[in-house]
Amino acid sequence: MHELSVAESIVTIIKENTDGGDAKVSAVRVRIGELAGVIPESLEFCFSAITAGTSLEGSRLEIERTAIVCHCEACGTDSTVNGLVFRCPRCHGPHITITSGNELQVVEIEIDD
């Protein structure tokens, strides 16, 4: 389960700027591309197992999805992908670079005072 192994990155990246992760850790915000390949529900459940029996039970975890975004180089548009078709929207050219969502960030860790 590809989701578990990311949920172990964020608990680690929390640790690393929280003290080990003694700090009361409220929510972690992630931002995840749709091309990144995870599911956020099985996300949301590893990171609650993970957590389960440490300081960062209860923890919410925020999950922002970033849609593909693609510059044409014929048209210089940049632009949503819709579906997996890898074409400029306006032009039709195949000439794209994927400029946005491919994302697996984590952007904020909000602790309690």
Contents of the next structure:
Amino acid sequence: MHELSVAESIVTIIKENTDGGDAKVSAVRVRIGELAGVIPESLEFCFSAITAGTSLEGSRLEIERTAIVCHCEACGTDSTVNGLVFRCPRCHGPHITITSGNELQVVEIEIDD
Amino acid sequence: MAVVTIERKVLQKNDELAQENRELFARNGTYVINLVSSPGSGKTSLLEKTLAQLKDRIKIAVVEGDVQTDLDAQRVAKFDVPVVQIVTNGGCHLEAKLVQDALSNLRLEGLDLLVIENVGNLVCPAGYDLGEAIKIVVASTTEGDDKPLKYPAMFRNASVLIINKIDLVPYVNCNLAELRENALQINPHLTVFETSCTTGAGIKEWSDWLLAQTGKH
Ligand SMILES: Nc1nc2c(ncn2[C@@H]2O[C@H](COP(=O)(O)OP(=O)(O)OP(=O)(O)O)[C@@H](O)[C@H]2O)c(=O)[nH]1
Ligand SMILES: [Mg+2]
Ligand SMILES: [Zn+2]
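And the form predicted in complex with the partner chain, for comparison with the form predicted on its own?
Full assembly next; the chain just shown is listed first.
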């Protein structure tokens, strides 16, 4: 549902980086972690809906997904969190920091000249 | 063709405003909680019970987020505490900017506790920092015991889980132990309370804990 406001924020960021938007943006690359709570298909839909009829119409939204990765404070292991079990797979300790998986970033844009 | 590197958080604006809110709260010594849940889990009911426990002991104010109405704000206003309504007009979550605007209608000076009731939704509010000290997720027994697994981001970002409507356990398909276990699997650091707004069970434990967090007692 909030994919709409996420799409609006992406458009704002694109505009800020293209001096208001006369350049032809052919693609926007975004990075979305598995834990970011954003559904890619829904974001794609919202992005094309709000860019229709604007200078961004037809720009491709390319979504890169990142897995949930954690770092264990106890044993130092970095591992992927599988099946939503937020414990260190090696020592089973609960003291982990999520080092990747929360991302919701605009990585780069591609401009046709 | 040119590639412009940006590497920016999509919600960076919101994070910046949330940080401004957080600094404002810190300057005033106000402890702020962000109450989140599915629609109808009992956020407002819990708030009413909590106000009955605490409103004469510390200074409390409430920000009510609602998609359409001010019904919850009316319920809260009966307790004679300052309440500001934010109507999101269809928006499925509160954002830091909306809270910041609402704050202009509140006196933070001398305020011990600010409770923000978010829009009923377990997905969208997870990503939007409002500047709160902690997020509190309410899950009620009528929703079943699998919610933490279906909405991991929310349970991961919360510090407290309140399992509400425990009076209904005999009538619904919800295993409390299972619910707790699922939540702790997502977030082993959750502090868990079990409450019923109908019988009053667990309300005192929860209110005392909250009072202790504000550091005013
Ligand atoms: N049996 C029972 N009913 C409860 C309990 N807590 C709340 N309710 C009922 O559940 C319904 C919804 O409660 P609210 O407090 O309005 O829930 P909410 O989370 O604020 O709802 P929204 O703001 O609309 O998302 C009301 O009819 C309450 O009376 C409880 O502990 N037990
Ligand atoms: Mg409510
Ligand atoms: Zn470990």
